[in-house]
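The chain below stands alone, shown as structure tokens; this is the form predicted alone.
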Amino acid sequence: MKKRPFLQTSYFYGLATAIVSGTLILRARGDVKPISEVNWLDVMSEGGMVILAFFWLALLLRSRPAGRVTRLLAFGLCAIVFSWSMDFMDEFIRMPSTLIWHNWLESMPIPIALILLSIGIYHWHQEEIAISAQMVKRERYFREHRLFDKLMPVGGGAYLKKQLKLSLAESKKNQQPLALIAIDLDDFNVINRLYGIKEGDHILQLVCQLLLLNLRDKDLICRLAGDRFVILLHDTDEAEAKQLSQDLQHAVASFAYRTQESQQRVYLTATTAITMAKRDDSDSLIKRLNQLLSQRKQTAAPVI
């Protein structure tokens, strides 16, 4: 957002008009003091205050976006500048002692300025609280984004452990079953060896999409490592988990991929394992799931 110079803002024109009008009113009712009667120490002190208030106003308008809070603070500072300017002009113009209203030009704007500044600072404080909340939310998003897998749009192992801890606590609190499925592509290292890492990564991305299409909205899939995925099933009993596990195996077995360079068809199979959360923590649960999967793979016959 481009900022206009302070001298081109309506605040400056309005303030200049008010100061000139106030000065003309004082001049019309009073007399100019001779130089010998001017207290130069007061002139420097009060003139310095006016310059500082102008500086605060210019700095405010340069550093803040336009809006309600900026207007409140700017009007409050304008009132202070006007009041101190009238006090400054009083050093050069002598007013009749019988005239009492001229003091109002100096004193009346101050309480108005303080009220406006107080309201503006309160809303500024509220703004800062809202901005801090947004920053915390954004920081959390980027922190979790770093836990996502680099190859596909699902969480990695660290994200799985984090979500598993939350799910275990929620499952215990709500007395709901929590199931985990591990799915591992059989002999996927052969595909990498035959067709290259790039082709293998592309197949993994497609398999991940395939698994996502076969999951429920409440399920969470993460890539634990290599070609192994883990699916977190909230509020799911063992029978439902087994059925879902079989569905995923069938989906992978039905998948046919044609390599980009040699145009050969590649078929996949997968081994799955299921475990139910009991009194485990996240680490022991994943460890038990991996052990079950290893046992299943030792007894399964890989087919490519």
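Please read all numbers here as calculations on a predicted model, not as lab measurements. We call the rigid core the largest set of C-alpha positions that still match within 1.5 Å between the two forms. Positions refer to the first chain, counted from 1. Compared with the form predicted in complex with its partner chain:
Comparing the forms between these two forms, the C-alpha position of V81 differs by 2 angstroms or more, with the core used for superposition. Shown in the overlay between these two forms, fitted on the rigid core, is a CA shift at P153 smaller than 2 Å. After superposition on the rigid core, the Cα atom of L116 is displaced by 2 Å or more between these two forms.
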Contents of the next structure:
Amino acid sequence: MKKRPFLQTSYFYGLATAIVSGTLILRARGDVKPISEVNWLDVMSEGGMVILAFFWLALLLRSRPAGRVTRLLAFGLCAIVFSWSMDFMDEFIRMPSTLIWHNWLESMPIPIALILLSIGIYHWHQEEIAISAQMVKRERYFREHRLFDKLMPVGGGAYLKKQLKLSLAESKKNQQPLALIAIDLDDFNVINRLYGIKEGDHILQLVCQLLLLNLRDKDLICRLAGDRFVILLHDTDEAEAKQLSQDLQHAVASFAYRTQESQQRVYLTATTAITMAKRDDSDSLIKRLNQLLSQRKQTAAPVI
Amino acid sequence: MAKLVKTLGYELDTPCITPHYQPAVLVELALSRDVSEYHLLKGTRLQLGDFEQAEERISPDQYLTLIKNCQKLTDADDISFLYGQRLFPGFYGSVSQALQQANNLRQAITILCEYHAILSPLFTPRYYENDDELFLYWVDSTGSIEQHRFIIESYMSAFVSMVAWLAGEKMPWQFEFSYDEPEYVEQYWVNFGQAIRFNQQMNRIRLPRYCLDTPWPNASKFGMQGALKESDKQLSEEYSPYSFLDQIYSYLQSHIDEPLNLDKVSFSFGLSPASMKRKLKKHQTSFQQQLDLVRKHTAIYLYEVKQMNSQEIAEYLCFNDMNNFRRAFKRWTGSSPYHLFAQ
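Please move on to the form predicted in complex with its partner chain, as the form predicted alone is already shown.
What follows is the entire complex, opening with the chain shown before.
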């Protein structure tokens, strides 16, 4: 994976300016402590806090796209970094005890920061709900980013196994049927050879989107491996699953893909297999599904 | 006994691999997955330009480092399989042409095995047949323990994908792997089908013999013969048609019915026992390991092809005492001869 660049650098410049001017103000009014008077334990702990807060800010800015929620969280964290770094500077600069306002530099930003962060986190919560609604066919109330597929916006094989365990338990509890569809493109190997792997990857990404469009909200799609996708159908009987698998096959067959380079039309077909969860565990279920698919591959005529 | 081996084959650090052959395919694959060029080539002492210039050869060691980097950076279970799918017939001069025009599966396998120094420099494919099946197995030729699984996955899927492409149909083969079932076994299902077994004695493909001689649609008899002639020339320009470990394996295999020891084998290679030991150590192996490997493979061969029983196999491998043989066999394979051959 390519590292993401820092796009929102203005926060760092603003923060640096604030810290430098704060330090200059402190320095102008106070005296530098002699080395012997510095409490090194405090220096270490307060310095550590500044570094950690800065690390949170950097991670936030690096991972999130710009927007209202990011802005609120970033301002909150900036205020915390500023306040803690003023606290840190205190260890080296002694302020005359007659001065009251110097404490403000330390303590004023904190309540502001906490208010900003609270508002930010509240909106983040709203945002998560909105995003989860969009992701519903891909994750169904269980997220583990380490199991995301590297190429597609869906989970990979390991994620499927996790989800299948959850679904098996759920369908057992609710006494609902659970169906599985495996769908595999025919001769995808040939497409990779003819048009190159980049084109192949692109086709797979589009097919994945296409399949997503044809699913209901209660279904879940994962990419098992290569050009094979597995779809979990909750509360679905065999006839419904059959209908859905045919719809998917038709969708793939009528997908008019043109290659990116030469605008050549590529004709795609897919083979599907269906199985119902009976009294088996997730491993044997996936295995059975794949065996069925291998058999179908050798016998079934493609749907055009 | 006279010195048998005239020139020693390529070793882990011999510059013998053409960078714009298999290594370049890997680099392109990794770059297409947005891996940073700097990190990909780190530790390989290579630059992107080296793949274009085609002037200097690289060593298996550099190639292996490249594989390691690629594995780490792409962090995807399907990379080895995708790499394999792009390997054969490939663009490796006339050898690739010969493969492309192979008349049938048997010919493709012969070409793959004969020109393995060009086609599969890190693991050597070998085969034997009995009345029903052909067994195509891969043996490590440069001592690559860390990248072992990656290479097996890519070389096997290279072969499978090439045959699917050239034959135009799926073959009913069975796969055996010497290692545990990996976490991402679904990649094996999608690429190799359901007939796969792990924790076996060898990394090999079993093919029913009736598939071997069915003519292929792309076949060209003259084209292939001509390409093979040129391939011989191409092979003679290589550093060596074998790796050092290949030579040891072949030597041990052809002398397995005699008592063998380090001194005797070293002498045949024109090496002192000390430098033989040193060379083997460089490839992360030892004389005893190599001998055990060949004995194990020979025992399986004698059982599967010559249909010998344990007693006869023990005699062939110069064991006078059956108990000794059973103990040794257990050490090579992890199970007793009775148990293994009963399967």
